[in-house]
Every structure is written in structure tokens, then in C-alpha cells.
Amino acid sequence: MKLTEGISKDEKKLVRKMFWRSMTMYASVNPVTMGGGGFSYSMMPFINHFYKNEEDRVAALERHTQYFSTTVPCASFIMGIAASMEKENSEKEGFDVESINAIKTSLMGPLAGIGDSLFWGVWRVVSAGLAINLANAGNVLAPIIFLIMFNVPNYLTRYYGGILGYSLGSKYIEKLYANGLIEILTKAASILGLIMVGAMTISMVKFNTTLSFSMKGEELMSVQEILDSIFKGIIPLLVTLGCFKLLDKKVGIIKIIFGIVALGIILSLLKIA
């Protein structure tokens, strides 16, 4: 079965445009949306083609500028699926637009795990190892061989991943919608997305207090040990929930970032953390 089976000539052109635009995904990276700006830029050919209404285009662009982060070679697969869902949304009344971001969020974590291990953990090391051996032997082409070895699978994955994502999305999203299973898929994707966010919280938000109580030079109680005995990672969890609450109250993300930096400095000066 060909990957492009069932995809029209115009849609193939759109997938190719998406592939070239995906090179810029992290060109506008920032701590708020990460690759969201580049993702939205890559989706523009589909959005302009599928939506005839300016208001719908604006809504779609806004939808895709939200937070997005995954291994770059795997991103085009998610873009392909998101593009096929945008097509469904443009053609069907009452399509659940929330399902588009739910699917994106649920896929970016697992694909980042696979992509980081495969491309950064394995293939980069293999390519660099071979190139270093060639360089030690005096081969001046070693850097070029490294770039070719690392980037050929990288770009092939990007290109065919986009086609595969769009092809699978076109076939299965429509069937899921016809069978009424899209709501179950959306709910399952939302739950998986929340699990991924929870996993990121425990691995990326760090807080270890050095606060302790002593008597006559002997430490009697370590606050960190007590906190860990109550609930390991309770402070990172509370900090995350606090930030979420502030976002819910429409406090700007930049203000929250500066607030956390200031809090970190103050706690450090007070020798609490």
C-alpha cells in the first residue's frame, strides 16, 4: 500500500510545503509556546487551503500556536495528523476542535521519548563515532560524512512522517467520527496528555530545601526529609498547581517566570533552598 494512496495531488503539494516549513519549527522557540509558532507556520498551507473564512483561519492559527514540543524529526507526523483533522473540521459541522490539540498533546510526549532515544541517544552517537574514527585517520571528509549520516534519516523521517500522519489521519479520523468514537479518542488523548504533563512536572520542576533544625550543633530535623516522607515531590507539585492557578486568573506567563526567578533568589539568599 502506498503512503500517498487516497491523497489528492493538491494535498500532496500541501504536505510538501508543510515539510519545508517544518525546518523552522524551533526558529521562534520561547519558554511559553516552545515550537508552537513554528508548528503554526508549518500548518498555514493547510489552513489557507481548507478554510475560506478569515475568522476560521485565525482560530486555526491561534489553535496551533499553543505549546508544542517534541523531537524535530517526529514533529511532521503530528503535523500531518493535525492537518487531516483541520480538513475534517472544515468539512463537518459540529466537529470537536478541542480534539485537535488533545491529539497533539497526547502524541508529542511519547514521540519525544522515542525520537530523543533514537536520534540523539543512538544515531547521533553512532554517526559521531564513525566520523571521529575517520578524522583520527586523517580523513578530511569526516565532518561531511557525519552530517550526511545523521541528517539523511532525519529528513527522510520528517518527510515520510508527514505523509504517513496525513494519510492515517484522513483514513481513521473520518471512520472514528462516523462511528462516534471520536469523543472516546478525545477523552483518552486528554487523559494521556495530562499524564505526560504530570510526568514532566516531577522531572522538570525541582525544589530541595536545605532548611533544618539543630541543637548544640547536632541536626535534629531535616525539613526536606519530612516533606519527602509526607509526599515526595509535594513542593514541585504545589508550585505547578500555583502557576496553573495564576494562569487561570489571567496572570501573564512572563510575570510568573520572573516571579519564580525572584522567589528562587530570595529563598537562596535566606538559605532555605
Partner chain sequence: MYDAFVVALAVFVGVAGHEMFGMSMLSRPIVVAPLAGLLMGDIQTGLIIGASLEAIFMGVVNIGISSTAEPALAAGLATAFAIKMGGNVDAVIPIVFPLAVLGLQLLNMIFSFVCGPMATNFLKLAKEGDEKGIVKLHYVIWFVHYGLYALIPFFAVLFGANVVMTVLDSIPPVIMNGLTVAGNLLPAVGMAMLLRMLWSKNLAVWFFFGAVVMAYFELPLIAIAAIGTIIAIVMAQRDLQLKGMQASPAQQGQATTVSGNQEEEDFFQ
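Given the form predicted on its own above, produce the structure of the same protein in the form predicted together with its partner chain.
Just this one chain is shown here; partners and other molecules are left out.
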């Protein structure tokens, strides 16, 4: 097959291992790293194969435990690319390791957009529609047919996505690196990544205050309206930047999380939110 051209047998085995592990990416889904735990679990075969040096191994492990979130069927494609970049990093001196996470972050948004609408918007609805008809007719195979119909494309995308990502990465990353184009690519990826993080900050971090100024029982102006007139989503933005500053000052994540929980309860007690 052309897809696996130039990939050694060992590497093919590693991609297959990654494929199986990538199934479980969201098993440890959580608000801190989302699929980060599963991502590093999936990358472990590669990390252990490429890095003989303990220090490099730990650094790679840390890289891939960071926040990661995308539509699961598309995840293995990004893992494949990340793996090919790790290989490049293990072989070349002075590889820009920042580029690995920049590429990951810039890919996860667009792929999630495509994957969500394709798998969950279209294909799941088609499969379920068929299964509902079968179930209404009393066919006991309805759930099984639904699962097979949905999951065959799901698994095929995942399997070939992984191979495609790895072979594309192996083919092009080295060339890009040699031409000095990787810097430009990393910068472009970071720009896209930052735009997506900015958008996700507004769409995923939510806050609404119920506070309002009132006179003689009549509501004069709600504080939320005032906040919105300054800048829509100012609170999510400030909270996110606050967390960013705290992380920068090496405050532990667990402390930040409990801080937010305490903040939520205090705001609720004070009837601010």
C-alpha cells in the first residue's frame, strides 16, 4: 500500500499500538487535561521507542499529557503527526520542540469541527434513524446493527488516520525542517491555535451574574448588561487570563481548581451569580 511507503515494520507496529490505545483517549476525560491522559497513553509506544535518554523521555511524556481535545475518530491522525515529529526530534539536534504542541493545538480545533459534524451530526443520525425503524418493528438486532453501522467508519477513520498522519509527517516534517520552513509553519500553527483558544474561552467558559441595581423594587440596570457593554465575555476572559498568570507563577492546578470551586460557592452565597 502506498500509504505506508517508507515506514519500517517496527514503525507500523507502533502505529498499530497507538491505534488500539487511542480508542480509550477519553476514558480519563476531565476538565483539566480533557483527553491529555489518553493522548500520552497512546504516545507511549513511540516515546519509548525513540528516546533512549531518560530526560528526553520525560520531556516528551510531559508534552503529551497537556490539554488535548478533539473528535475521537480524528485523534489518531494528530497522534500520527505528533509521533513523526517526536521521531524527528529524537534524531535531530536543535529541533524546535515547541512546534510539536503548536501543531497539535492548531489541528485539534478544525478536526473537531469536521469530525463532530461528520460523525455525530450526520452519520450517527443516519445510523440511529435506521435502527429506530428496526427497533419499532421489534427486531432485536437493532442495537447491534446501529453499533456496527456507526463504528465501522469510526474505526477505519481512526486506523487509516493514524497511518496517514505518521507517513505525512515522516515525509514532510524533515523537508520542512531542512528548508527552515518549520519555523514559519510553527508560527502559523500558533496563530491558528491562539485564535481557537480565544474562541473556545468565550464559548466554553461561562459566567453570568444575576446582580442588578434596583431602586424601589424596580430594576434599573443589570450588572451583566454593564459587563456586556464593556466587553462581552469579559469575565471568562479575565478568569482564563488569571488562571494563566497563576500557572505561570507555578501555582498548583489542584489549588486553582479548588479556588474556582470556592469562588463559585462564595459568589452564589453573596447572590452575585
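Note that the structure is a prediction, hence the values are computed from the model and not measured. Rigid core: the largest C-alpha set superposing within 1.5 Å between the two forms. Residue numbers count along the first chain shown, from 1.
Participant: For residue 245, decide whether the Cα shift between these two forms is 2 Å or greater, given a superposition on the rigid core.
Facilitator: After core superposition, the C-alpha of residue 245 moves less than 2 Å between these two forms.
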